[in-house]
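One chain follows as structure tokens, the form predicted alone.
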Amino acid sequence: MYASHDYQRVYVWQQPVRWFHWINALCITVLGVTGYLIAHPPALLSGAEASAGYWFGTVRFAHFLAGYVFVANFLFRIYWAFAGNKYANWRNFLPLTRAQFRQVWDVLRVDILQLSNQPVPALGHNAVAYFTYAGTGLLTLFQIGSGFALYAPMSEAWLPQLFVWVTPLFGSEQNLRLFHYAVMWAFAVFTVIHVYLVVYHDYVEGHGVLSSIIGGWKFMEKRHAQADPATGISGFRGRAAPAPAPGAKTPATPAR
């Protein structure tokens, strides 16, 4: 018999964030699936003409089409970090206090040691995952400018050529292909992992982590929920609310 809680409902994932999570997920598989091909392209047979056997060129076009669309994405999440609400925030993703230390290990000892059953509440992501992020960004950034280095000597586009000074720092192309090469494997083992965890905290917690990146809201239990505004995402401490003249009656929260 599982134990009653009294749940809260609460918009946590603006729209923005969503559209950018889900663009973000396809430009990797597309840039994941044809950058593949490109490293091992197959030997395919066909008796049409050699000028009907584009294919590679196709795949070779989706991978630069995937990757502008990459960059405007992420540069757009770079914007909504300051625009966005206090879970988008640019701060929860930089390791800027005590509290954010101390829940990266609470949830290290749930999640990874299995030393506690107790979930670690957190309305937007965790410490880790935040952190984690962080991490994939920084490796998006390289693969952004290692993706138009490696593009610039066939295209005079003005935005390969921001990258043509990346080529040298790694001794040739076929190094700096490597390296390109590896993180797209690095992005395809955090995808599992990513996954993995988002069911097993939708399951144990019960929040609604799955259905929240469709619809923004999760769920928690009040006692929770209705400190997270007090004390912020990850320990940050958010603008306080001016405190109401006496006597003032106070206004009701609107609906959403």
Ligand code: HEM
Second form
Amino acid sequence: MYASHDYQRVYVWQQPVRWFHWINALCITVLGVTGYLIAHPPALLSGAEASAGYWFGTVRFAHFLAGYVFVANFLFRIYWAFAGNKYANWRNFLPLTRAQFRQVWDVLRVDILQLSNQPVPALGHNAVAYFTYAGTGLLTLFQIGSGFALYAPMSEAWLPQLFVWVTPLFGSEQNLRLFHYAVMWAFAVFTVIHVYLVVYHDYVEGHGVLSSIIGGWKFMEKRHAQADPATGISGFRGRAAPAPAPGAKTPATPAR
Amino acid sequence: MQTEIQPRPAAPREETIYEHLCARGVSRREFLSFCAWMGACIGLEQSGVAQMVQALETRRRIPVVWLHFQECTCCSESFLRSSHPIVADILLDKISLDYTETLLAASGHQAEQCLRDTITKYRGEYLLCIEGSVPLAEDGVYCCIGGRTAKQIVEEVAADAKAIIAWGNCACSGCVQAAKPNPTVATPIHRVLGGKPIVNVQGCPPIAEVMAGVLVHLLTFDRIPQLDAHGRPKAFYSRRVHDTCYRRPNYDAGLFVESFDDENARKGYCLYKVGCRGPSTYNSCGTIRWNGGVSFPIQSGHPCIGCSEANFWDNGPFYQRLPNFPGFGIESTADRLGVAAVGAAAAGAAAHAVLTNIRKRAEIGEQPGENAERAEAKAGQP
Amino acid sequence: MNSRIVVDPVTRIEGHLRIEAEVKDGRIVDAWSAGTMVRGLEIILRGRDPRDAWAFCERVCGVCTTVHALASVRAVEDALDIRVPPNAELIRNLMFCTQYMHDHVVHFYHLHALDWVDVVSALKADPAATSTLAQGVSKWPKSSPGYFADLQKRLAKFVESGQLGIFANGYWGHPAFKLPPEANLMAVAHYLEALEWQKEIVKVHTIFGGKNPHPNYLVGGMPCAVNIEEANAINAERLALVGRLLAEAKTFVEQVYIPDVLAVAPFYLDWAGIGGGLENYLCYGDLPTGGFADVAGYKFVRGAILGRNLNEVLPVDPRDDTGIQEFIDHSWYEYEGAAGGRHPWRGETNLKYSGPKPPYEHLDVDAKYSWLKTPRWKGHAMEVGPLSRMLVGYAAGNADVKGAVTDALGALKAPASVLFSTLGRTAARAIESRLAAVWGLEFYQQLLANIKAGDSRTFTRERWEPASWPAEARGVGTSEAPRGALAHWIVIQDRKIANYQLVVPSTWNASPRDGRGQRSAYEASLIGTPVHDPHQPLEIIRTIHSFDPCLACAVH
Ligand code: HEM
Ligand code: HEM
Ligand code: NFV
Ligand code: SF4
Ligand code: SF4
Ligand code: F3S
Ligand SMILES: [Mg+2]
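What would the structure be for the form predicted in complex with ligand HEM, given that what you showed me was the form predicted alone?
What follows is the entire complex, opening with the chain shown before.
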């Protein structure tokens, strides 16, 4: 009667998504740390001569380098939102169905207000998570736009020059800096909550969320794994797939 | 109202600037070295310098009308400080400064006559220089001259100008009187005279040699210089102060002044942490410097406040690296808000973790899902 | 028959000044002075960081640039009880003396001289006689017959070109011009020399403040660090340059400016009886030697004189609620609440235009007619400026001032009463320029001595951080700007500016009359001025220029 053996391994996060995630996390960390240092360089009351050091220049270089990687990685993820499996699909990130909204409410009830102990079944993320990631996606876009606009005067390269129009929108470079800086804090807040919630879900639900972003697999009750009742969004390359027949195999598990 | 011996202005004679300089006792060699210096200043190739020599040798003094609106006259003052000796002469004699309230001998009706004479006699030929912003609130009553508003005057005088120069931050972007809440709706010239090409010579005030350099460019090539997106001549405003700052190696090495007059300040370290706006300010302070190259703000220990940028007054406080968030108090910097938000998130997570361990005690530590299934079963769901 | 003369724009001043005058039988019987441009700085300053205020205030005026910055940092330091290190005080004093010499010389030659000097008449001068004249009054080297002959040739060519530039439509040939052609030629030469010279002396500001106009100041001291072992700081080379500039400035003042004033004055002694105007003089004093709070240590004495009574100098307290007040009976503002004056700590700035709709021919002088408020001291209209400074110093028995005034009067062989006039104002400006030259070098020597003794501090961090400020503080920063008594009043609440009011020298002098009909200095001084030709306002601008008007300052 206990259903522990009724578990199924589901391949949720394809390799490209996993690479994307960790490169993204690394970029955010590097950009955040170097950005913070650019904003608040530590006091070095040494007798050093300027000719003997370049650490601040190096910090900035790291920031700009990470900035380029960050953009490339993000562009790739956008591509993968169309090319990847249904959990990576772009539709998840947009509020398209009633079911998504219902799930938002469920998540609030179960995870935040803790009115119920019944986990919200979701193979990919739940709707709240997807929407949050859409939000971080916007923040990412903003940091890219503002960052490259700030970078444009220091660079002859074409990419930064694409963003010169951003600065006037903010009245002055100084104001743009302020917003670019403030969004760093937004990323910091996200990271704290995000990592906490990942651990929380793993700890409470035991679906293997933590390891899924490394190995790609989640562990789901068979019922949920096969029906994916969550949000009504499914399918491959943006097309809605017919609901799997009961007892059918789990969604595609391509070679890893 | 001219008296008998007032010499009637004869038809403009074709005296060239070079002839005029000769008459002033300037040798040809001095003249050429001036051209070379000025050429270097405005970034000319050798051929450009030759063209300039030729232009100054053959062209007559261009009539200049200099209007003053909402301003502090310090752009005029700066202009007078132009340090190259021959430049000082140009200012007084090589252009024909036909109207400027600061220096004109005549006052009142006679002064207004000077203005009318120039704009009618030299229609389409005079150069219009404007110092100050134009208040647009209350139909312009915040700045009247001779009973007319600045707006009425500038529109009339600009109509037939050959070219227009906006001097300083006031004319280019409204400067201090346009700082929030801009009580008089002080408006920069390019927004009052929409559609006309205007050379924005930025700064509060602009550097004297930059002002002279722009004039020389116009005189020499008979066309306006290349401008950046804000209408500023690229020759003087294409580089950030930060990129030409001699303290830059300290910046790259992370050697900063922490507080005025500390050990680091006395070593001339970078002023970034006490609010330097050099990284977002486009001006020639690091190269041409001020008052004959004697110094510039950073060299004398004060951070750049960004005086050649639009709205720089509202990007303060000056001694803070980043401005305050609008609407928050003086001390609510992005940092305080950010740290508070991260702290709140962490505290929220901690509280949530504690709550989870209480409320979901049953579920945690059991076989994954079993508790839920039991719950589901109990609720009679499928 | 009365006729109304309008002079607008008054040129060779700073800013936008309009004079309307009523002339009867060749003399002015009434006059109105109006400032016609406003920016609203006092409104803009509210809510900002007090440490930034100096930069905003400095932009009140680019002609007397620095003085508002000085008054502002003093107001904030006064409010927060910050005492700047001695070097900062000395550097500020050096910049102050520099400013005096620069502003006064530029005023005399470029803004005032053409009221007295007929440029066209200079064409008729004999260069040799000009040389004799020049060498007779000064040992200034540029005075050979050849030098003046060259200049005259250039001038002739300039006039012949027909493009008269700034000299077009001047009042050349007016009978009020009295100088012989030689004196005119000498003055024109010095007009050009002064133009060259003035850009040199300001380099003192550039060295300590980074630029001029608008050098940098700092609450708590000065931003320039002193380190005689460092390339990037005020070191021996920088100090030597300051020393040279100050010495050259002193030479110029003593060998060109003063001799010119003394040479021109005897031709215009009738103007020692014209333009006196008010009989009350006010001076806040300046050039502290023992800190801003120690008024007794000021080089320029603080005090007031009423009714030209040089036997009594009355004490002045800028904090006294009933002392200095501003009125708006004839000014385009409105006060909330009770009518009457406001001490600046309670001051209000609410723009409210009620004049004629432009374009207009005349202002309605019976109603409101100016953007200047009307300041009064204990209800009295006061004149401020060089003349007030010299009179207060003289009356208070200040040795330096008394000596300088006595010297000048001796050279002119005239009694002290000639000072109460248009000419007196112009002379007082020259007299104090010499004091500034001498004092500047004194301060310079003290600065060197301090540094030599090992004190290189230029700034105190004491109360730099807003967290260390009280919830509410009030301060007043006084100064003697070139045009006279200047003060800024600040109220700081919750670390922000809650109120900021400037009462500026030209506000005192150029303001409209008060509710009791008392005229301020410009209007009063015009009464009785002869007008040869009502169509040519030469005599009017002579007297007005003797105040060295600055209207951007006056209104702000
Ligand atoms: C998660 C993404 C990012 C974060 C958290 C971040 C954070 C920061 C922070 C905190 C600053 C300091 C702001 C200041 O005090 O002036 C900064 C500066 C800057 N960032 Fe970013 N940044 C991000 C992405 C980017 C990207 C994609 C670029 C593009 C190249 C970029 C370019 C810059 C530039 C040019 C500066 C100014 C550096 C300077 O003044 O020398 N940033 N960033
Ligand atoms: C304990 C470690 C972490 C785990 C298990 C984890 C897990 C995940 C998972 C499963 C996703 C969904 C991926 C997708 O849909 O593309 C995700 C998304 C994301 N993670 Fe993490 N994460 C971890 C740490 C971090 C860290 C440290 C950061 C940032 C510094 C971060 C930033 C993000 C971002 C920005 C997204 C959204 C990306 C997207 O929309 O695709 N994560 N995380
Ligand atoms: N009035 C005035 Fe000023 C002066 N001197 C300042 O306080 O001129 Ni612009
Ligand atoms: S730009 Fe600055 S310096 Fe020039 S007139 Fe305006 S306030 Fe003065
Ligand atoms: S002092 Fe200012 S402009 Fe110079 S390097 Fe430092 S931040 Fe840049
Ligand atoms: S404040 Fe202005 S003068 Fe130059 S160094 Fe900065 S642009
Ligand atoms: Mg005021």
